[in-house]
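Here's a solo chain for you in structure tokens, the form predicted alone.
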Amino acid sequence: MPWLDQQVALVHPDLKIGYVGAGSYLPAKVLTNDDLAEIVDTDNEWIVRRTGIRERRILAEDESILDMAVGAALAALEDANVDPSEITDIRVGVNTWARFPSLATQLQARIGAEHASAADVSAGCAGFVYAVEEAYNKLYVERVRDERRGTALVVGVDGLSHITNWRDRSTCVLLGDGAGAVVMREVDSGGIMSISTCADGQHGDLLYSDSVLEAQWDPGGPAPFSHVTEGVRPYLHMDGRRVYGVAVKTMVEEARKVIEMFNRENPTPIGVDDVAFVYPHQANLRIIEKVASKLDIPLDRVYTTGIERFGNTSTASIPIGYVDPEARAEPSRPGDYEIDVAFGSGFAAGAILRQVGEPS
């Protein structure tokens, strides 16, 4: 399948940039499958069989997408033992912040990272991978070109409950709210080995959200104007059957691609068998299982518990997995290779190959 707008980031072997902290934020409100059965024609058995999801977290009335981003960011900063004043760049993968200023700038203000640049990244459920790539590239260029060491904060957050049609059982059973974050900077060992991102916009009509704005003509004047259509919410729409096949194929290709990229520069090549753990985007258990099968990686080396307990949290699902205590039976070990891989609307996708470093 031809891919458009493909980008790749190759890592210089003499400069290691990686995660030094991670955190997440999940709303306290739990929406179970039985709860959903009271508002839409479904039941627990049908949802579990088709998606693997048993419950998801939903924003309370007094919570916002910004609140979740702040919660995950502060948890990651605490884990990294980094003060907000040390952050030089903030990247936020988000699809549900339908306003400006950007969520990243509002996050910057809330946590007091006054010296940081800040920008949002919109790439569907692959937004976290894209945001990590942007943060990595900025840290790398500033270090190599300007001899300046920076520290980045990358957040994946989405409030999908805000764009869910709770009468559409094909989508409402899938979606949950949440946020995850990492702190990135130069490290002595391990770190990000390779990153790949790609997109294929011709399939945009298979997974999309309605526009918040509706253009209309002013009958009294020559110029058009736009306004929010009163009483209409922007809902998410998805052709699940058609998305499934492309998602599986693309995630498998991206996982293999970051290994191939790393092997071009590595005198000791690795294979899929050398990957200790995979954090796939928690879209649907059936997709995750198929990807693992095609990669020939046993499910006990793949993050799957997130989809069961949190549903599809879009850009947040991978970083939530980093700190999920139920993510894996055995903790990571120095030297382990791990892969993050995601696929989302716009048919944007990407993967990250990382190596676990020695404790600092």
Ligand code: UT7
Given for the second form:
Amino acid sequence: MPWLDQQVALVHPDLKIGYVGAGSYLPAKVLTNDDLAEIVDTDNEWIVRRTGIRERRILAEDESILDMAVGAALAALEDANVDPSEITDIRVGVNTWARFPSLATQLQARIGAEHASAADVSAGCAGFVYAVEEAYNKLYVERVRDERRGTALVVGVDGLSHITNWRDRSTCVLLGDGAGAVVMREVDSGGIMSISTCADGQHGDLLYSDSVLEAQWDPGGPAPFSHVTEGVRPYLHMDGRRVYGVAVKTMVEEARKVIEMFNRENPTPIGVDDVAFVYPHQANLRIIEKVASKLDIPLDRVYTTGIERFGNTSTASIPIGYVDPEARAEPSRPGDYEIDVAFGSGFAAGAILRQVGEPS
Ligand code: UT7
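Form predicted alone done, so how does the form predicted in complex with oxa(dethia)-CoA (UT7) look?
Zooming out: every chain and molecule, the one shown earlier first.
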């Protein structure tokens, strides 16, 4: 099935907007594969062989999705040496905040970012890429139209444990909780070079949850979605095999697309060999390895260690990788190119090509 309503954002070649800080928050509570084997019929060997996951972090009872977003945001602001009062826009990629007002507005209040606009972005595990794109576009328009130099805070956060069916061994072993954040503003060198996002909602029933409808659903009345039936809780459901195939194909296409978009504008074209490091969404080690092999990028230039220790943290996995000390042996150098690429429920997917700037 072809991607529908494909959207491509080609960024401005002269105006440079990039990350100036990053941070993450991971709950302290660790759930190992052996812990899971006490709950469902599984074992460490199966989980490691099929997914690469050894353990994941899980929210404590008195810890919320908002707490994770606040933790990651404050860490990113500290890294960027930016005061919350300087933030002009907050975008939060999140799928598990099953209420309103938005998580972004509650984050704004908690960190004291009183000058910021704030909104959530729902795009499955690609939520962080979509949120970066929205933040970029707002910073860009304000700069070009009003000569205003804004500062955006972009967060990817999810508490998948809240919608996990702990009796379903095919999904509960995959998921974890966490948050990651970046601060974005105009930079002197490097920055975001191109962004691509796309979606195909025809695959919505391969990976879904009805949790946000739970409070509104009257079990005596008609179910809003046909697969919501009495006695079935609105947990996350997934057809893993079919998701796997589309995920690999799409992530490869999106990574290639951001390079092609950049090359259309750039007098010195680059290829995959020029990409120093790739941060793929951490869904499953087998997906990551397959994507790397199809792109012909060696695994030592790909973020793989997040999946092992944190599982699939959805929108959070890419920004968690930026500050994961175990992500890579050597940090990128100024001038190096990096790619972020994500795929998730919807399906929605996207990628970002960035160049590392000179330290300011
Ligand atoms: O952001 C995107 C997120 N999506 C994903 O990451 C999903 C991508 N899909 C996958 O990574 C894989 O499809 C899974 C890891 C989810 C599953 O691996 P698989 O090789 O596709 O296994 P399967 O679902 O075909 O199941 C094979 C067998 C089945 O047993 P039978 O029917 O062959 O007897 C399952 O019941 O493995 C069984 N099984 C398990 N056994 C032990 C399923 N889950 C488990 C488990 N422990 N946790």
